[in-house]
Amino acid sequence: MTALISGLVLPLLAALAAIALPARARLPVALLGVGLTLAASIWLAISVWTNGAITVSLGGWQPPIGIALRADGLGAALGVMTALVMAAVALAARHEMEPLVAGPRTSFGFWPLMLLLWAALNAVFVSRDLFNLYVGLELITLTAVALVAISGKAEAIAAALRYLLFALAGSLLYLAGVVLSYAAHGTLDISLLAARTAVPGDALALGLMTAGLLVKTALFPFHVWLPPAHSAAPAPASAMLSALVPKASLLILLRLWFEAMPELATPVALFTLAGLGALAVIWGGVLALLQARLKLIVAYSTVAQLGYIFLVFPLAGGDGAAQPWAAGAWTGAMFQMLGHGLAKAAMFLAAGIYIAAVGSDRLSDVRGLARALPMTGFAFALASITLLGLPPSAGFTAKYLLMTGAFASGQWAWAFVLVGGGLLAAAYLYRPLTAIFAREIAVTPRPIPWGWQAVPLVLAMLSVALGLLSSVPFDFLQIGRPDQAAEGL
């Protein structure tokens, strides 16, 4: 109980304390609430390990009178992710939101940002209530779109506006969904919901709700707002809103579908967020063939490898009997989910070290930087392994599990859909990647710290190690998962 609530409280007070203490206390303080809050992420995963899911009920009050928190396997794992990615960020902006660099107000901004963007995650991560997931949803879409638009450019300022307007919409339709979902019901925990009588009402709810999501989570063909918000905010921000901010609406998606309303995954349900999925797998690839911008492509890259987690709705069912392939191909998207944030995140922090470097992220200004900055360029190839889903990363391990679900069901389309995409990411990775380790140096960069190009190369060798060692979080990741992902939908 103690670790669950820490990890909601720490980063709230620490984000706090940055506003109000002096700028020569900003740093420390929140390198302080970054660490502890690292250690209280890690103590929630070894008590889900020990003791199994954790529930808490505040102020002691069961649902629907009160409001039920818990960890499970798949919320501790998604919380450790995101403290390893938040732990990284925090280094890296140690050196490139400096007041000297980024300039005194994005200096004062970032870092109360970014942890309340942590506890808001934390947040969605661990809540079992529709009205209490809204809330947190939106205090990450407000702290998501501050750090697009803190640089203050034209370019920024436009992307965030953007950004705003898609979020307001889809949290227009997801609360009009809730709204359905408690006059119909009277209750917006989950549990309770999965427990409920079922009227008609409830797939006009799950609709809206689903249809919110979808926009907040960029899935084709919502997804126009990604992209420049991601290139257009600075490298440690971009690594937060491409590695965490779209799980946290996936997240409850996925609750949604699986825990709250599965009898509602009807074939055509399934076939249809699916097919969004593939699409966004091609469309995304595509638009990353086209850019001259490393930013740009790793951003439309994130619109593609999200779609791979799409997959898992019809691989898990939608016949009303049990499926034994259901429970690989759950933990196949979830392995997708955990993988691509460790190694998007590394890819855009080693964006920020070459812009840093040579101050351009364009291919042809970053053109054998291999040559001066090794770390950074391994740590990009190493993300890369994960992206194409190639032995023994965490990609490899996603796409085997959700393969052999699709060729078990005899759902070879999805198969196809895997393959097509790798192929993709294959091609759209090929050019930075050969723009990097080029022979010949473009732009002479500056010297870089050895200590800053070594946090992308750490989260980077973690994505790899999440597929070597899969044994551990396969398991853990089966702690507290609803029946569906066992059975099938």
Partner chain sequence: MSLTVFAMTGATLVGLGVYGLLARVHMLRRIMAFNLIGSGLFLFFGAAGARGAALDPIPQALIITGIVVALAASALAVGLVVALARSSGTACLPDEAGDT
The other form holds:
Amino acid sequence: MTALISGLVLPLLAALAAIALPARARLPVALLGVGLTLAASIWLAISVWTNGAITVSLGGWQPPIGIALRADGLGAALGVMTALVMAAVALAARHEMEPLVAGPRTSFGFWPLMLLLWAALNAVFVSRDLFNLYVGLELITLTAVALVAISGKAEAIAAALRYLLFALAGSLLYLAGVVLSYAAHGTLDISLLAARTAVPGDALALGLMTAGLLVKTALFPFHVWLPPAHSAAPAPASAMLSALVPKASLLILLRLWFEAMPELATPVALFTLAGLGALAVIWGGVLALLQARLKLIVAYSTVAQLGYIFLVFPLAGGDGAAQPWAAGAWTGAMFQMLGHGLAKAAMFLAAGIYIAAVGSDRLSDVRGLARALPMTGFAFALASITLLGLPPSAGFTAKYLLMTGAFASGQWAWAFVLVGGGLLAAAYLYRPLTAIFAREIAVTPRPIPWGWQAVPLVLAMLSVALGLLSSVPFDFLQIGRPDQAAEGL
Amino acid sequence: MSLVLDIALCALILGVGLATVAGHGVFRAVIFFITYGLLLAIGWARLGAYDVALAEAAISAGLTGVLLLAAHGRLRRLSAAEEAPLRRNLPAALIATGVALALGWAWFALPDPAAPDLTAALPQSGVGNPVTAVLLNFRAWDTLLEAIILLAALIGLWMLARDRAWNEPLGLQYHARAGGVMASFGRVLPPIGLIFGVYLVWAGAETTGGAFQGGTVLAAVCLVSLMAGVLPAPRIAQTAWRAALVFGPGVFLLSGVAGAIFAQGFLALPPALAKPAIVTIEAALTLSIAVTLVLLVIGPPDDGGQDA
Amino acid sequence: MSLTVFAMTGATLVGLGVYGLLARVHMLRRIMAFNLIGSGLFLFFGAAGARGAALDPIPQALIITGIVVALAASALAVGLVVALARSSGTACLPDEAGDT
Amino acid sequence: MTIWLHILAIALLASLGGALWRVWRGPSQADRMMAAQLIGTGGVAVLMVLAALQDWTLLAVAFALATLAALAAVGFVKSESPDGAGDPEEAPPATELRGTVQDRTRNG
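Please supply the coordinates for the form predicted in complex with the partner chain, as a counterpart to the form predicted on its own shown previously.
Every chain and every other molecule in the complex is listed next, the one we just looked at coming first.
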């Protein structure tokens, strides 16, 4: 329990201290907060591994009166992934957000916003209360929008405003569903809702919440806000926005469809969700192919990569949940969430290094930079392996498990999406990789400290290691899963 | 007769809502929006939700209105307050009708009310006002995050300042004729508002009131003093202001941690100590909420210059 | 009966807000439309919470939280609109400034 | 007694309807704002009647409404001044008059 609460309290305290303390104390206190929260997240994962899922009733009040928190395998795993990405972001931001480089405004705001975002993500990962999740999502939204706007450029302001528009619309849709479900059942707790007496309004409530969360997850066709927002933010902010923020709304979606109201998962609904995911894979890939800037390619690839995760709905949801292949498909999708997070953060941080080195992320300007900055080029290439789904990366494990589920359940069509998406990813990553590894250097880069260059490399290596050592995370992700799908492959 | 009253009130609310959406002119819409919040507060009074009525009157009708008025003024000076007239938009009308009908259907499909039974829990909560018990005790984690959200919005707002204006005072530099109506108003209102705001926080434990409502009233009088030029505009660099921002959430958070160490868990309040603990937390929160709201309304530092 | 009147008012307000959000392009309009949707939902919620024998305090507390969250979001949105107008001279999003 | 209070509340709401017409009609921004202030006052009156009908704690709501209405009026006056921070008492009368005429042409 202490580990769970520490993951929420420590980043909040560090954020408050970073706001109140004078400028010279800001960076040390923020880095201290990052280190302690990282330790708390790992500690939480270890306690979940040894003791199983951890449940806390806040203030000693049981639901439906109070709010319950619960760290299961998935929540704790996402917490560790978030902690690793945040630690990497902090190490990169030490250089990029230095007052002399970024100016007093950005160097003031970045640290509290980052820490508040972290606290909100951790809060969403463990919350079991639909309204508390709404509050957590709103905190994520406001900090994320501010992080988009932080560069102060005109296109960043427009992108942030569009992002806020979509995110608030999504919040209201979600809130509408929450209102209906409390009005009908008198509880907001996910576990209590699972045991409710079903009423006709439930389908509407679930539909509204799902629609809102899809907007926030930027699933096709609600993805239009994502690429401009993620590419307009400074690189450390983009890394958080792309790797972490969509995972929060996606996790709530999974909790709703697999835990709170699994009996409403009709084949048509599940097919629609996965169909939109498949379209996102294709459409995001095609648009990534057309971009001329590194960060935009990476941002469009987020649209595509998030699409894969939605294949979990028909492969492991509804009637399929009790089938032998469900656990594999479910874990595959979770591997995709974790692997994509690590790899995408590595890519954005690498792009940040290029921007710091040559002042631009146009493919024509980053040509040949692998010669001058070999570690960064290597990091980008390693992260690409995960996005492509090549062995031995986490992306490979994810696609392998999803593919097995598709064949075992006889839903062959989804296998084509996995293969086609992989080919598209190869096509859209080919251009940046050939540019970075070209023989001639287009622009002579400024020197970049080794400590900074190593950051994306470590993240990219972690995304590969997750695939190499997949059996431990596989078992870990099963902790606290809903009972019906506990029987594995 | 009370049904006639409610129907008349709802008709007014709907009319004002329609005028806000459909009428031409952004300024007109802003004014309608202010009256909308006001009528809604009366609606909450009719529903018996007095704490909500207070929040609606203070926050939606009051602060949001001032925020929008100030924004309209700024946009007009940037020649961005004009808008194209509303054209007929059939898809939007269909979606909107669909949403309204779906919600209307959901109302009639609701099963019998199933509110959680609070009779055993309320006496343990330390306060007599059940809404305060929910906000500060049963669901304190929501309320803590809510205070943090206000703070996050303020930090986000400050990020919209231009770099060269960062060290300027926050917001516009208000001035008024010394001894004029505005300046006298700025001196007369604050003492009254101060007492009323403190009363709302104190009363909130047992009857209508609370930290957010009281904080809003305090913010309102503070804003009037600022606008009248009685108070100097704050700067981000001033540590006292930043400390005031984090004081309330900090006290709330640390009292939660104290609950984890000395009582049953995070945010737990032992029944014997619940009342003083809640009043302390509310007092600290009120101060921070008031300061945060003031700074949210006056906006980021502004040197008044134009972008190229 | 009165509760039904308030609930239907809430549902209609949500519809009005949705229309404003989709059909209006000036960003201050859209911020107001958001608040309309939010308050309509809350009105519906408040009416639902008043159906039982005693008034349920939990919806009231959630609504107060929601009102404060809406204010925070509105304040940030208003700041962004002013910043947008300062940098681009319009209070509409780039690809929508021309139409409607 | 309650029936009379109900009738009084309905009559006050009807008067708010009249003020709302003024907000719609304008024509100047000051007209609309003054009408909104009138609605604020009327709203306070309605709440006081409701306080008599339902619960006296509603007086706190009425008082909050009155305080915040004052803020809205100040906010309006400020945002209408040329630099957004001024005060009509400071400006020479001629400028103010011209401003009003412009308002009328813009909104009329």
